[in-house]
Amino acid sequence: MKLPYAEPFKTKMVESIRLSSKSERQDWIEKAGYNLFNLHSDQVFIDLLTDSGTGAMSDKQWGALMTGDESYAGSSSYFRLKNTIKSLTGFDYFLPTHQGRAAENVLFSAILKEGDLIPGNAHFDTTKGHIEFRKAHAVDCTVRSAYDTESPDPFKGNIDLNLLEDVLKNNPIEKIPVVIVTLTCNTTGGQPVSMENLKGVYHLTQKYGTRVFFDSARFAENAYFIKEREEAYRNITIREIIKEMYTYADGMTMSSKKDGIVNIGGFIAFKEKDWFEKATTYNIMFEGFITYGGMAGRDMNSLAQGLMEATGYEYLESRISQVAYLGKKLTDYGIPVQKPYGGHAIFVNAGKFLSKVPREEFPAQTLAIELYLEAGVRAVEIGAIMADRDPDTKKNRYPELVMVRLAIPRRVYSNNHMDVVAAALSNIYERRDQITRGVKILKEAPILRHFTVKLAPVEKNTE
């Protein structure tokens, strides 16, 4: 008999959680302005809002944390992290930052100017926010299959090379300082980018005289998918795949709170010294000295250990198998989700799920609220609220695909928790035809509004 699968770890500590009553949740979500970001953590039973900084560190990471060097300059923890990044990516130059959006802030402060164009594969919210804050423009060059949730395309994170070349050849190249490739592509469902596509993007940037950076928050998960889905890499190790991936990049930003399996931290790494030197000034201004950059030595130590754990095949197999477990449960219930299942989350097609809710009433946010009311599960809208308003027309942008993301923290929940999530969504799906009205915006910020937006049900008088 073949042995059944078991996770490659055992539990050393637990944290209690409580399932509240529906009346409690109704009161809490109303007081939160129907924005799940405003809920207190103890009001949530299963928290799938994000996989960022929510993972469980290993005993070796906790041990590394205790031996961190807190020297202001030249910390041994900095050099440990630097050497780990070099061994994985081949990049010689790196700047630590306190998290991923800080890395974007430093990089874009150094290289972006008003009117620039930044092509990429469905830029995520903070990336697009940093670009538009500087009055530059994010240009989406994602492959069309990404917007068909039933398409079996194994690499829906790919950039459409024809679209990218059109942007590069039809605009002054000095207005396109960089192409951003997000690994995996969060906005399209945690979908991977193939090695072939990475090569193609790099070839085009070399041809037209610009650069390419990887948003590397989930680079290890991307490498796993390359190994599993790209025939030429079946017998190549994860770390060998990662090393090759970064030969097709000029640099990277990293939110270490994802595939670094830490609670805080990030960095920028560079192939060449020129942009490193430009960014250094901004890193010192915004983050800290170049050998700590907003991170404590203990956090750099635990990140160095986490990067090595996250690039192990057994860990990645366990991680992505749990995501697929939830995806399969939902598919069996007939719930429309992005397929093939992605790396860090399952994305529910909210437009198809709540087809009677008008797009102007934000069906993805409506579904996320319903899920919380049903079972205390917190998820996040990847739809029109997150898409923000067009910076020029000030009108709402309505993405072609609006989804609810169920982001699974690393090494935190069991498959029993996934069963609860699936059953809750199944219950809502059974009564989906009764949900015909959504929510409206009462108050919003001019950029990245989804974090602080205040909402109300459409049918309720909010005067």
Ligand code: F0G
Contents of the next structure:
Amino acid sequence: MKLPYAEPFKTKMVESIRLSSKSERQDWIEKAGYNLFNLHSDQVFIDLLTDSGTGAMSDKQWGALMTGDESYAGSSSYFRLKNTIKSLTGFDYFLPTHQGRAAENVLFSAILKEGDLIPGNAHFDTTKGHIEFRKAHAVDCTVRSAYDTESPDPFKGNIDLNLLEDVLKNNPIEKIPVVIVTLTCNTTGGQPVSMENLKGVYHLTQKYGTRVFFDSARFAENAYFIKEREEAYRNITIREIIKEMYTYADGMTMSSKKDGIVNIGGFIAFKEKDWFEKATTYNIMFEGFITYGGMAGRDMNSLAQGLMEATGYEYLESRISQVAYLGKKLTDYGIPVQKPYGGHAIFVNAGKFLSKVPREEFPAQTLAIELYLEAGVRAVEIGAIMADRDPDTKKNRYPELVMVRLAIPRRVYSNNHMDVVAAALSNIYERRDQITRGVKILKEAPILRHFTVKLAPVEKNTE
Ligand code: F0G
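Can I have the other form now, the form predicted together with this ligand, not the form predicted on its own?
Below, the chain from earlier opens the complete complex, with every other chain and molecule after it.
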């Protein structure tokens, strides 16, 4: 018999969690303005809000923390991290930042102007936020299959190269300073980008005289999918795949809170010195001196260790198998989810699940609230609330796909927890026809509204 996979680690320390009663949850969610970001963590049983900064560090990472060098300038922890980034990606220049959006802020401050176009594969919300804040435009060039949850396309994070070429060809190239490819593509369901596609994007940016950066929050998970799904890479190691991936980029922004397996941190890395030098000024202004940016020395040390752990095959296999385990359970219950299963999360097709809730009443948010009430599971809406309003028309944008993301923290939950999540969703699925009304917005911020929005049920459901 082939042995089943098992996690390549065991537990050394535990943290208690508690399942509350339904009436407690009803009270808490009302007080939270029906916004799951406003819940206190002890009001949550299984927290799948995000895989960002929520992973469990290893004993080696905690050990590295103790030997961090807190020197303001020239810290040895900075050089340890710089060498690790160089060995994984080949990039010579790097700037530490306090998290991914800080990397975006610094990079875009250096290179973006009003009216610029930034093509990419369904930019993450903070990326889009930073682009639109500068009155530039994010142009979505994702392949069409990404928006059909039943399509078996193995690379639904890919860029449609024809669409990208149209954008590059039909606009003055000085208005397109960079193309951003997100690895894996969070917005379409943690979906990977193939090596062939990365190569194709790089070729086009070279042809038209612009650059490409990878938003690399989940670069290791992307490399695992390349190994699993792209024939030519089956016998190549994860780290060799990563090295090749970055030969097709001019640089990267990184949220280390994902595939760095640390609780806070980020960085920007560059192939060329020119943008590094431009960005350095902004890094010093917004983040800190170049040898620590927004990070403590100890955090750079544990990030260097985390990056090596996150790029190990056995770790990635157990990580992505757990995500697939949840995906398969939900599929077995008949629940519509994005397929193939992604790298960090399962995305439930909420529009299809709650087909009776009108899009103006936010079916994905409605489902996330139901899931919390059912079992104390916190997920996140990837729908019209997150898509926000069009910056020009100020009207709500209604994405084709509205989803609830069940993001799985790294090395934190067992498959028993996944069973609870799946059972809770199954219970809701059985009574889905009785859920006909959603929520309305009472108060919203001018940008990135989903974090602070206040909501109320439109009216009581007819159940
Ligand atoms: N890029 C991607 C693809 C992301 O998923 C995130 C964060 C960022 C950039 C920004 O990084 O949080 O360190 O500032 N994603 C989190 C999530 C918040 O829940 O998916 P950050």
